[in-house]
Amino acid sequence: MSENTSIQALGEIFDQHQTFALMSHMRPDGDAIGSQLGLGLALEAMGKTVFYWNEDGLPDSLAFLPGSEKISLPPAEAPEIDVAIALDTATKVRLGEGNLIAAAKAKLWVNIDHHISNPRYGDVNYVDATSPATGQIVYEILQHLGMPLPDGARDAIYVAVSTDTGSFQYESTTARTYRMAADLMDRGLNVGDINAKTYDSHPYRRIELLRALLNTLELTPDGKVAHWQMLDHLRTDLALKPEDSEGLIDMIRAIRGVQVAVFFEELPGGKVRVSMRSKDRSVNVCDIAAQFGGGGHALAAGIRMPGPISDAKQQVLAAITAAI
């Protein structure tokens, strides 16, 4: 594992290089996306060339944000690029086949990013496992170098920062996060009109969805973990898209005595994707998720695993109760 780079030696690199692919997770989520125009922007604004990639392109939830249309599938054809900088992504395998066909032609790769379980895959690596977001590590790049932050990248700054602490709500918030919010504001953001369209503006499907997967929660006998599932003939049902889902675990989160949460959801093809929530420290679920191949943080982390989804919930949930 190599060590981290400096935010100075960052700020070489983005001197000298003029031609930069910024890259997130599949499935991306506020974080990705709003990392990606927060550092992307921000190099546009100091006259860099800025392509910027996603696999799964660009959830509709997050259309709202300035510059947003910027965000393309990878290109076939790997272009000439200086630097490849991947954001908010714990492996490389995570950023999506397209993106690593895509940057092959890269003379360097950064990784910056907030997940504890990150092996450090790049040419050089910036890793903060103590942000509570990828957006807050790059916000706190750009003040320490100085370099420009357009409205646009302030807006997804705050979103970024905003959907990973679940609302500046989680136990990762830090009073560096609410300074850094604070300082947002002080430029100009309109965080009434921007919770609006990150909180307050989801499609009928997605609550038809809830809808689906409330008929399915089940909470364990000790009432410790609180779990549901998503069978795949729901995407096909209800028309839904990827991002439909994101932050509904939080619901079941919320019930009281329970540790962890926990979302199965079965994939085409067979695969089952697990998304777990803690709120008790003593029950690390990266830890846990480590068993199966998976990863993230603490207190949130996810596995792609083997079907059925049968087997899948037995194999977890029995790894949960004995981590608990």
Second form
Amino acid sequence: MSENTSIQALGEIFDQHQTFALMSHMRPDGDAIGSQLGLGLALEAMGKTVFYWNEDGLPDSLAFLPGSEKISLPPAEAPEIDVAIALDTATKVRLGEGNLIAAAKAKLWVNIDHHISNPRYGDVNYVDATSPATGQIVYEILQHLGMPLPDGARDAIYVAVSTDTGSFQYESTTARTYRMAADLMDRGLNVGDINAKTYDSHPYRRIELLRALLNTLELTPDGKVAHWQMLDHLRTDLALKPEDSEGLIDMIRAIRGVQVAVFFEELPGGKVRVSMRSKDRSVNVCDIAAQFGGGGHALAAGIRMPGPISDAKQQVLAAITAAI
Ligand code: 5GP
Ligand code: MN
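What would the structure be for the form predicted together with guanosine-5'-monophosphate, rather than the form predicted on its own?
Zooming out: every chain and molecule, the one shown earlier first.
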């Protein structure tokens, strides 16, 4: 495992190269897209050429972010680039095959992330697991290096951190996080407007999904584990997009007495996606996920594992019960 580089050394990499491909994980969330735009728009303001790639493209829910139209699928043929930068991506595989092909000509791989499970797969790594969001790391890099912070980067960084902290609520939120938010507001961020666009603008089908999930909700007899499931047919029945389930797990995480919330999702190929949230430091869901090849953070982690969903449920719930 290679050591973290310094922010100064990142600055030298930015100075000494011209063309950058910024990438984030599949099924991107606010922190993934926000970190790409935050760093990318700053690099563009320095005169750099920036590509913004995501294996699954831009979710509709983040299309309000200025500059988000720059996010594209990775091109089939690898263009000439100097530096590939992975943001908010716990393992290189989670970038997706298309990204790896598109970035094949990179001379240098940089890995900027906040997942404690990150194996530091870059040539250069900057992994800060104390940061609640990769967006906050991007902000600190821009600040430290005195890089430009265009309005689009400002908004993107705010959304990155807001979405990864459950609107500045999770215990990963620090005084630095609030100081950052205050600084972004001093720079003209319209907090009411951006929060409304992030949180009060869901498609109706998301609430239909919530209704269907609630019908599957179960609580373990001790009341410590709440879980629900989504079968694959719902995807077509409700014309769902991957981002529609984003954040719904917080509903059952919020049940009094619940320590761990789990969302089981049957994927089209028959695999199962497991999403876990812990409310209790003594139950580390990243460690539980790692038992099944997944990862993430102590209080929020995920797995992609073989189905059928009934087997996946049995195994994961047993591991959680053992951990509690
Ligand atoms: P979510 O439940 O929101 O999909 O993910 C929670 C956290 O776990 C995120 O930080 C995410 O990066 C991580 N995570 C989710 N799924 C996987 C997975 O399949 N493998 C790994 N290594 N991490 C995951
Ligand atoms: Mn993140």
